[in-house]
Structure formats: structure tokens, C-alpha cells
Amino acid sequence: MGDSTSPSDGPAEPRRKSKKPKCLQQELPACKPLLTPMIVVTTFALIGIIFIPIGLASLSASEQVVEIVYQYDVDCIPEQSQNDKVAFIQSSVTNKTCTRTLTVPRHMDGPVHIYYELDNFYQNHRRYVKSRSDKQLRSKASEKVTTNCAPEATTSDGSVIVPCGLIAWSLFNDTYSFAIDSKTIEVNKKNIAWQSDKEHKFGNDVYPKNFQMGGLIGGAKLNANIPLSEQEDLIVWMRTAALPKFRKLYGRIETDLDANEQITVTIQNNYNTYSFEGKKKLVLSTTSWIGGKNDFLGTAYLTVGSLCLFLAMAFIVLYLLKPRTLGDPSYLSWNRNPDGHY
């Protein structure tokens, strides 16, 4: 019997190599561990020994932290007024000075971060986060870039409003002073912004331009003789928050706080957020390594951690009472059901 290979048939040709490169043909190596018993046990405990210290830590930081709240949007409004809180706030004529007295619970140690605190206030809508001019922010030369800053653009008269946009127009107004048996005490407001703000997104030849020009008024006024740059209240407000309920530095007391020491608080409650029944707090919050007065943290390092040291002893117990060989092919489903019924 002859060859049946036919004589045209030459040598296989060699398999042209894809110029694409391997990861878009998945060809890259890859790694398959193999989840044995003891390796998911290990990574179980481990996770759980890792997380628990860590859960336990925050939370002794965050009880260490002092904190002093104190919400004052109903009762810096007098009671003549309470009916009508926004015809109140929005008057030019009424005496809008508030003074109460804290008691320190416990003692502080300097430097104490005053912060204020705002309820039901989306910063994050999206109109309201797109109305400034990052531009014009940074540089004299793009003061006239006002794109997305209407309504708060220009003036009636067509003139430019340096800064632009609804969230420089809604700069918190409210401010506070602080005395201990009626001597004051200072609050320092310098590097309350971050640095790279300062240095980058707000320039030191901008200054304020027909600033709460208009008919109406939205927040604070900026000193029309001082940068951006210089102006931290400001860089902080233009920082937004990400949630409804947030918290922006107001300033710092460089000294101590004694125990039941009696803190007077003078406040100018300016600011409107009756019309959205926004509440307004002032807070009073040293600091430790994880920054302020936070249980979240360390209530979840706690929780996940907990989880997994059960998972892994469950894991254990659950390989003790019925142990199994790995890779045992008596489980596969077409020999445990060799007919084919499932």
C-alpha cells in the first residue's frame, strides 16, 4: 500500500506568532493557589489576630479624645422669633449675638480644634460643586473665566465677581470667640487649610473682585486687600464635602483646658440654614493618631476581625468532625450520580 500522504503535501508551516501582545490574549502567567483547609484556616486567623489589636487600638484613641458639642441654631434665635427663623436671619436690623457657657468635661490638651459642624447641607449636589472657577482660583490672568459660575458670575452691571460660583457666594459666616472668667482667649486661624491648596489652587495674585456685590447676600465677605492664597476660611469652605452632615476647621486654642473650667462662647449666628432646616453646631475636639473622635473605625477593624477568627475555628471544628481527602474524585457530581440524575 502507498503513502496516503499526497506528494504536494509539503512540511507543516510554523504558526505565525500574534503581534498583539499576551495580556490581551490571556496568555499571561497566572497564579492558581490551591485553597486547602489549612491555608484558608491560616488566613482566617491571621486576619482575625491582625484586625483585633488594630479595632482595639482605635477605639482606646478615640475614647481618649475630648470632645465638646454644642448645637446652637435654635437657641441663639429668641424666643419672639422662633416662629419665623428665616425672617430673623435675613434682617439687617436684629442683634444676632449669642452667648452661652461650656463646661469643659474633661481636660484638653492644646492645641483644642474649634470646628463647626452643618446638618442637611449638600455640598456634593452637582450644580452646586461645578459653580466655581478653578481658572480663575489659581491665576489673575483667567479672572474673566466664569463659565460655570452663574448665577454668581458677574454683577448687575456686568462686572466679574473674583471668586465666582455658588460655594465661594455661600461662605459660612458664623464666627466665635472664646473667654475663661472674662479673659479672652485667642484662636489661631493661620494653616487651618492644606498646604498643596494653598500652594496650587489658590493664587497669590487673586484677590477678592465685587465679592457679595449683589442684591443678595449668600455668606461672608473676604478682605478685597488679601489673596486667596491667604484667605483660609475660604480654601476650607472651597473644599467639599462629600456628605450631607460634615465638619471644617474654624481655628485652633493653642493652650490647655482645665476640667469643669467654664468657657464663655460668644457666637454672631449669621449664617442661614433655616431655609433648608440645616442645623449648626460648634465643636470643641482634641485629637489623637487617628485623628478625631471616631468609634466607626475601630468598631469595624473589632467586627471583621471577631468574623474571621470564628470563621476559622468553625473551619476547624467543621474539618475535625468530617474530614475529607483533597482532591478526592469521589465527590465530583458525575461519580457521585453516575446515572445522570442530579
Partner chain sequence: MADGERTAFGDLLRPIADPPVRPDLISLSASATAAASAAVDPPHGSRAEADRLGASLKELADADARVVFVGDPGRTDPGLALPGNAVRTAKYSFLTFIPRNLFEQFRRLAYVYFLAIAVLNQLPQLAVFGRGASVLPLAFVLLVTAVKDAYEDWRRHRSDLVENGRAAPVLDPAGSGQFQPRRWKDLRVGEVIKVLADESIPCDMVLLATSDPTGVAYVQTINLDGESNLKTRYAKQETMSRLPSISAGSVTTLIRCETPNRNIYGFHANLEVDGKRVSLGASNIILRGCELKNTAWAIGVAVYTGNETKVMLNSSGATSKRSRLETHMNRETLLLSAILITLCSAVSICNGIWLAIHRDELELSQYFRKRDYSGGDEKYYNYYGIAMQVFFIFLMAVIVFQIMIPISLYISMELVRLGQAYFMIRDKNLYDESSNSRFQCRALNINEDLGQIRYVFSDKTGTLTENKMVFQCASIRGIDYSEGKDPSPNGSDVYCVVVGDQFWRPKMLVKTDPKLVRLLRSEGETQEGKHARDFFLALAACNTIVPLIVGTPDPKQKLIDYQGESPDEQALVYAAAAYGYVLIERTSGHIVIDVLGDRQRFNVLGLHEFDSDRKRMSVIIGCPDRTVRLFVKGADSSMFGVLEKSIDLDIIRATETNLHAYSSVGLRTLVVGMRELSRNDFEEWQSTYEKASTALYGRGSLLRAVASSVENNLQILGASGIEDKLQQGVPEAIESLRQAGIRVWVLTGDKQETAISIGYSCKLLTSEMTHIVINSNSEASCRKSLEDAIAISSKFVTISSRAQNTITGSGSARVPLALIIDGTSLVHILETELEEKLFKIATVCDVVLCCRVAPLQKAGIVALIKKRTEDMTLAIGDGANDVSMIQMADVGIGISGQEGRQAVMASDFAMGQFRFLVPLLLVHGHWNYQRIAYMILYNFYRNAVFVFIMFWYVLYTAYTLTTAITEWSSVLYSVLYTALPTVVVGILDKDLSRRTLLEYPKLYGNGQREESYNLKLFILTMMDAIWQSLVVFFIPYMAYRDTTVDGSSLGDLWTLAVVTLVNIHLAMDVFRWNWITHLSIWGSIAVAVMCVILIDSMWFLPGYWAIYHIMKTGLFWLCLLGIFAAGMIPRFTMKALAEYFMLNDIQISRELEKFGNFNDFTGTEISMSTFSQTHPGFIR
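What we label the rigid core is the largest C-alpha set whose atoms superpose within 1.5 Å from one form to the other. Just so it is clear, the structure is predicted and the values come from calculations on it, not from any experiment. Numbering follows the first chain given and starts at 1. Compared with the form predicted together with its partner chain:
- Once the rigid core is used as the reference frame, the Cα position of Val317 differs between these two forms by less than 2 Å.
- With the core superposed, Glu27 shows a C-alpha displacement of at least 2 Å between these two forms.
Just the form predicted alone so far, so send over the form predicted together with its partner chain.
No partners, no molecules, just the chain.
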């Protein structure tokens, strides 16, 4: 509205004057779109034409992604403990190391992402998502702010837990190491968390305190000498997942993996998902422009696209079978049956 700023602008005045009554009489210039056959068919055809290539592209992108998924929760329990998995995992004396070999199906371009996948773990449970203190995580000054953190707010003697809350308490603590032909593969655990979280959400002056000291151990312990902003596993874990089945980034293998290579995985199976029958999986995956392996979107686009093309055809047929001139007054109900008393 540049013209309204200059009152001395001569021609602006009459224009405004003529505009006002039009507005008041609700006669503003307007576009009156109508769903004419042309528009309907064009729209459907256009959607079809756009969607089908996108669908194909997505499918091919998804096809290129190589993914190795290994569910180890049951596998990694020794035969004798299969009947009481919870006791096995809770015991501090059992050997929880578990070594398995995975085969690379196709060549995987680096970086290969390592994820752990939990199922049946409700990180979106109402009790759980609320149980954190963002203020405490950010600065040392707010250390005592533990609202919503119960029952992991303070230790039994009353001193605050940093980081407090159920989310931090339940930090995932299985670890993985990889080797090919007994040569260890480097796992890069740097920059697995969001940069924004590291810089602004988790303070570099906040150090873990009284963490995991309570009667019940939820998960991993934290190194009390490293500030929270460096504890990337925690940061990743604290971005709570949207769904009960979720993956979290564990680290990256920066090198390529060749097809049919045998990877030896050593898993420290520490995390207790057995008490609620949660599944644990290890996932190695490459990425593409649509993310990980996901055929759904491609299929959906193809379905919608072809449906639209079909509808375009169907409408053309319908319009040809039952042609109707648009805006013919003889179609008005009172012209069709002259004394129809509606």
C-alpha cells in the first residue's frame, strides 16, 4: 500500500474515493473461478503428470538405500536365560557381550549410519515426555529447576539430579563395535546430535550430578566430567521420538562397505527392554535424498498420480457422454418444469 502514505499524491485521492463505495457495496473486483470441464480435467491430469515422476523418483531413491537390520534383543540372551530375560539383564554379573556377524548385501557408500531401533518403547508417553527440565539442561544457574522431573528430580537425600527427569534417566546404554576381518571399524560418534541442541539447548557449563545414583537404574551413566553439550548420546536420546517404534542415530561409519563383506558386531546388551517386551534392533543404513529406505511415499505418489490420471480420463468420458452447455438458462429448474412449485 505504497500510495496511501503520500497525502500530497494527487491521483491517489480520487482513486481511493472511487474504491471506497465499491468496497461498501461489496462490489470489489473479483475473480470467480468455476469448475469447468477444462479446469477439472487439467487439474487431474496435472496432478497425475507431476505425481507419477515424483513417485518413481522416490521409489528409485528408496531402492538405492542399503539397509541392514538386525534384531538382537532375543538373540543376545543366552539359551539358559531365555526364560527369565529380565533377571538376566538386571543382573550385574552376567556377561552381556554378544558377538554376531552381519553380511553386507550390496555395496554401501559411506557414511553408513548406525541406528538403534526400539519398538514398543513409548518415548511419547505423557508421563515420559514431560519429565525433563529444559532450563536445568541449559545453564548451571538453573540447576535447581526440576519441575516436572519427579520421580527423578532429587536423590533420596534431597540433592538435585542433573540431568533430571525420566528421559535422561532412561538413557539407552547398549553399545556396538564393528570389525571386518578382525579389523575394527572406526565409529564416528561426533555430530550425531543437532548442532542447535548442542549450542543452545544443552549448556557447556552443566555437568552431570548425582546421575543414576538412585535405587533403580534406568540406563546409561554419564561421565561427570564432560558437559552436557558434549554428551551427544544424551542429546540424541532426549529428542524424544514421535512414535513407539523409533530409531536413533548411534554413530557413523565413514568408510564404504563392500558387498558381501562380513561385519562382526559386538553388542553390549545392557538396556532393559525385556520388562515390557520391547524389541531392540541394530540398523546400518545409507541415506538418499528422501532419507532412509521408504517405499511408502513412492507408492503413495504413484497411486495418487495414477488415480488422478484415471479420474481425468473418467471425467473426459463423462463430459463427452453427457455434454452440457455451461450457463444455459434452460437448465434452470423453473425452466425445466415451468410450474414446479418449489
